[in-house]
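For reference, the chain that follows is the form predicted alone, supplied as structure tokens.
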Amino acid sequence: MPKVKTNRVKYPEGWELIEPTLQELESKMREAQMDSHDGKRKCETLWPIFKIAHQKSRYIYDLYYRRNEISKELYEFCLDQGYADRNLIAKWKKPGYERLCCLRCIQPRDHNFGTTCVCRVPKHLREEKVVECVHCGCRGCASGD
């Protein structure tokens, strides 16, 4: 007789400390996905979703790398379960990318002339002082700002 498989996830130790914040961010994500798109440009509809995904990843990154409040096991669990973006966190660990808003801003194939996004340009080098990224709505994620 075959074993019955269950979908129960075993949460690592310390999960109860970060669960309320992650649940709150998940509810904000659902609200952003269900929000009306009337009167917005096509690209503007995704900006709140990118912002919340960035907040979740930054929260877990800060808990593990800066404050050392969660274990490696819990950190890996969060990455495996999709609570944080593994690739974005990998970029944050590299010099020059500490404040990166999203991965689309550094991919040359998504931009004119094969360069990076305008939000990656330091503020003192910009011709226009107020600039918003078309992909995620970021106003500046260059490390020198």
Contents of the next structure:
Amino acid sequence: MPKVKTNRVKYPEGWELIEPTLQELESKMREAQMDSHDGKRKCETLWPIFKIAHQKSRYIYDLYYRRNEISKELYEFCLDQGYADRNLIAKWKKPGYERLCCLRCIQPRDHNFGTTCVCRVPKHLREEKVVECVHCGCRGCASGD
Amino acid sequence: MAHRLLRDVEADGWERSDFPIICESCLGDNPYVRMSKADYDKECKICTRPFTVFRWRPGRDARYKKSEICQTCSKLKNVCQVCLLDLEYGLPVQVRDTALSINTNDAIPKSDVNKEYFAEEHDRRARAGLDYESSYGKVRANDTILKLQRTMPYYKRNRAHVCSFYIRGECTRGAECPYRHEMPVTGELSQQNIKDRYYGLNDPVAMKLLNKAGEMQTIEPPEDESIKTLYVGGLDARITEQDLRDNFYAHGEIESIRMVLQRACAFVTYTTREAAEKAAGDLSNKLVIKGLRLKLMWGRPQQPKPETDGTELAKQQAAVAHSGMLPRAVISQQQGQPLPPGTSQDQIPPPMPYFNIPPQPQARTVYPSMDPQRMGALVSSQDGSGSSNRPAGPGEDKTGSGKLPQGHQSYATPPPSGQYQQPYYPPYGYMPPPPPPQYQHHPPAQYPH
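Can you swap the form predicted alone for the form predicted together with its partner chain?
Up next: the whole complex, starting with the chain shown before.
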């Protein structure tokens, strides 16, 4: 058989420090995926998935951009391996989107009248104060509150 | 992809339209309503043909409403596309038809293929512009219907539906639940059917209204023959003496008109007793000035008697149950009757000869659409108090709402059986920005000069 090139994952330095947290988050995600749908609304079943995905990306973003504890190489490695969402982090770098919950909530094509989700509206401008957005269960991700 | 293959004008007779045919109550109080249009989105509940569905929110406290029947069906009966009540009078089809003695029911078929055919035929002729016979424009309003009609828009029907989980005690959504947490009102009136309501057969609400209309009597003239004065209640600042004069001159010579704005009432005195009786007979349940339904009663001399017509009161009590058809003025009069005379007397100037003044009705501006502030106009003092209250948090909201004119009553006062207070809503169209966050008070550093 001809030689098949395999891609073996080579972990950069510093990986051992972040690996336990990442593994924990991964197992949390697996649990959320296996959860039963009883007692939840149809849209509500997906909320934990979005929440944990946000948490994972947030962890890596914080480590690199805020606390500067990992190297660029390790950061890129995490993004490539799928431990964090590159597009979501790209939004967090923009002013006004620092706390964005998920990418669906800012997509105008997904909403009536080409607007965004209600969770993007700051609480002092809203009429209903308590709201859980239908996409990800977010209660408010505007940068102000 | 299928919809792109459809032709422009649906030869099948599917209906397209540009704006829905709806009544004021269904459109809502917000002047900035945003409406979505979806062609051929649903089938008409009556004729089952696809039609253009419009969807909008009639106000802040409202659920989303959408058109339920097609324009053809609504034009056939001259009703609103959403609530299926008459466009002019706000009454169910059965009530309007009996009151005006219209009977188009035989002409409109109700069985499957027949009704589709009829609807299509009618649609085709209407579009061709020919032979459009709408008898509704030509019918003259008669007494009964004027008494029964709804004069102000009724926004309570736009509220969210009752939370069915809450009824069973299982609502886990708590504060974010968009449905009402109240127990539903059940009874004979709850079993309504859209087809019955449209064709005007067997409609329980209509029966109730018609019964009430049958029992409505004119007020009896008082025994004291010298009284020539009528009491007019439920006044507003917009109603002037000239308006009253215009309404009352037809029945006889008016000796005097005295307006007591403090009590939102007026006293119209005729020169002759017969004129007063004629006016009472003609106007008793029909007096509507500038859209405001007014209450007419006989004036009384200063010796107050315990109240009249127990029967009239009882009838009115029964009528209150029907979705608030009774104007607020009447309800507040009712509630005010048992007040001892001494309190009112203090506030009336002594030369007032007639005393029949119940306490001031609760509502000055009755509906939000009557209150200029809500329509986006800025009233500086109110606005200042409104915006200064807001950052204090929800705990302060109740005082904020208390300061506003009573026109906010429909939003600010809790529903009788409600579980929570309605929140305070700033006026439509303009949200004043919140004050900047308060900076921590830095103790001034003492710098040596």
